[in-house]
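Shown next as structure tokens: one chain only, the form predicted alone.
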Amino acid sequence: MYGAGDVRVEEVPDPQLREPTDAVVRIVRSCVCGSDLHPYHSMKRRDRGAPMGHEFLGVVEELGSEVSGVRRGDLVVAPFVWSDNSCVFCREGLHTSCRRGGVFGGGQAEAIRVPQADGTLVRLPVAEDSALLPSLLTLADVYGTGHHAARLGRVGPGTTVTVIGDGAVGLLAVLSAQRMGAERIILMGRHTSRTDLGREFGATDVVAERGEEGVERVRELTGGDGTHAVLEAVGHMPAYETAVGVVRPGGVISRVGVPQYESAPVGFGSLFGGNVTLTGGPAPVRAYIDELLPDVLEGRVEPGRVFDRTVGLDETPEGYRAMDRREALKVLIAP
């Protein structure tokens, strides 16, 4: 990406091992993330393009001398953050704060270097032509992020939930809330094709209104109380303000949409007075893959249904445009 709206496909040198803890992975599937649209809208022009893409799965082609957890030829998925899976933060389930970690860039490509390969890569017991690949790819980010939102939102049996945003993360937050036993799930979104999928994932109600009208509608649906958990999957200030408006006293606002603002109301009239908890952050996806993988492999959930368009690698710029124009929910890239 060279600037807002300027995504190009270029030839670059093949990735190579740099450290004995590295691996080189040939990418089989990657995708465009909703968070990629933030720089697509606002990135300043630069002379050297930024490698894009942080969600991928692929086949291990080269291994550093200290890598023992995967072998050449293994099909693997990588969380969007690499980590050693052994430091104090990783052991606490906070891989996004790993002392040796970092965020991937360059996953929209034919191959990629994976630092800390033993701690990062998870072997998948399927072939590289498996029909499960789209769902398995969601374990790299969006399914784990939706799960993170619901988990930090303390979703469980008997709870009511509002999900703000009908993008891929929001829809998989609905799926996660349903999986965790939520009693009622209100999805706030206005794109019918997406909210229909949200209903199939477990949403009991859909609210298309925004702003004060949306808040009033959620309050009507909940007898004036609001919901126990609000899972905010957008990242813009109006979404945060809606979350404050629909959360129940004593409830939780769980934010996983990347914030596009630096400060937000937390005072007496917003959070303090109602004993509302504010939580969230980048999902430590590696901490969740082992839990989420069996349901995907056994077909009990199909998070890959969020992909509604597939493009070749050379068509990636068009994939960005389709998502930006809301012509696609989430674009799968098949190199």
Second form
There are 2 protein chains.
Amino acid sequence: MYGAGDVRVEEVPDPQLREPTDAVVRIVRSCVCGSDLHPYHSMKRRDRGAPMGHEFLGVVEELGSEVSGVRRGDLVVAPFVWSDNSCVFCREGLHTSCRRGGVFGGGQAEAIRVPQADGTLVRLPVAEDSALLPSLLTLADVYGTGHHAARLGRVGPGTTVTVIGDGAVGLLAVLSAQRMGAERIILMGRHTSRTDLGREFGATDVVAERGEEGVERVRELTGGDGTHAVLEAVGHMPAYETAVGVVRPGGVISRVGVPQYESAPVGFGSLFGGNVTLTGGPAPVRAYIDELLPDVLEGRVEPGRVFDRTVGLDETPEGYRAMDRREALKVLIAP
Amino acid sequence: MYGAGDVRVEEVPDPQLREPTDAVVRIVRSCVCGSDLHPYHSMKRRDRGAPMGHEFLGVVEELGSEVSGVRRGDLVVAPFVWSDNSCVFCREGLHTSCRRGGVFGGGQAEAIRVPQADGTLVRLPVAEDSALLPSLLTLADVYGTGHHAARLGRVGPGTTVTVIGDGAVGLLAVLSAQRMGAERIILMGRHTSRTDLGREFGATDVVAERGEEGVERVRELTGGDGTHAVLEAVGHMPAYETAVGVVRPGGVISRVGVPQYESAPVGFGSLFGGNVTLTGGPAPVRAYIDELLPDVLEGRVEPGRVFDRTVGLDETPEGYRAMDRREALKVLIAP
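Form predicted alone already given; the form predicted together with a further copy of the same chain follows:
Complete assembly follows, chain above in first position.
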């Protein structure tokens, strides 16, 4: 990406091993993330392009001398953050704060260097042409991020939940809340094709209204109280304000949309008076893959249904455009 | 209180029962709260004074026809919020959001009307001249509030904790963190007499520096990472900024100082990037009295040590002045 709206496909040198803990992975599937749209809207023009893409699965091609957990030829998925899976933060399940971690760039490509390969890569027991690839790819980010939202939102049996946003993460937050036993899941979104999928994922109610009107609708649906958990999967200020408007006293606002603001209301009238908790952040998806993988492999959940368009690597710029125009929910890239 | 700095002692009509669920309590001990200092600094002048005081213990004098849980002559303590102790929020332990609740005013007085007496009043098994009265009075607010901070901060064995503020609530947050088994408790405060009491309550380290320098000190003490829990017992923006500066990735900022600001930094660089949770609010102290009372009765904790001055009711304005000038930590009123 060279600037807002300017995504190009270029020939670059092949990735090489640099550290003995590295691997090189040939990418089999990658995709465009909702968070890629933020720089797509606002990135300043630059002379050197930024390599894009942090979600991928692929086949291990080369291994550094210290890598022992995966082998050449293994099909693997990588979380969007690499991590050693052994530091104090990783042991606490906070791989996004790993002392040796970092965020991938350049996953929308033919191959990629993976630092901390042993801590990062998870072997997938399927073939390279498995029909499960789209769902398995969501373990790299969006499914784990939806799970993170629901988990930090303390969703469980008896919980009422509002999900703000009908993008891929919002829909997978619905699926995650349903999987954790939520009693009621209100999905706020305006795109019928998306909210229809949300209903299939477990949404019990859909609220298409936004702003004050949307808040009013959720309050009506909940006897005036709001919901125990609000999973905010957008990242813009109006979504935050809606979250504050629909959360129940004592409830939790769990944010996984990357905030496009720095300051927000947190005082007596917004969070404090009602003992509302604000939580969330980049999802340590590596911590969740072991838990989420079996349901995907056995077909009990199909998070890959969020992909509604597939492009080749050369068509990646068109994939960005389609997502930006809401013509596509989430674009799969098959290099 | 008629305005900032203007506290008067006046004769007013005796409180009367209004509802069958009311009681009238003759006040034996009350006190001045740190939160009373906020209007003491900023309240606009008004013609009718606002009755002050929300912490009291006393003797039941009159009972409405529907009150059955306490009797005339019982010594009782009241949480600073009255509540029915039976609505859906009370059953969840969130008495501050009780459907029939409200905040007391007029506890700095000889007597007070107590709505929802059955839900609100807790009988104290001691005599009216017990030496335990100061500690028992802290159950009305400050001890329960310190406990709330530590509880929402998920303090437990192995937890590292920073407490911001050496007022009564901050010191009782230290005591609460210690009682819950915190591994390390760093108290940020500048008043040696107070931080000395904080050490007796369990603080392992004291940081007198403020602002950037204070943040730096706490980071030095924690190998650069900050602490798992930050208990913020002040309510001003610099305290919030310090909290953001000293919290560990994945940690919790638990606020019990009433925020004197509405907006604050919550974006990627402050809370989101490190998966930091922001929680807190008015403490539902009624929910905690049953748990906290035994240790007080048996002398295992002495939260009443935060009172370092006692005045008669007529001297209440002087009590405000002393607390405002930091000459007194917390002022007990013996009408």
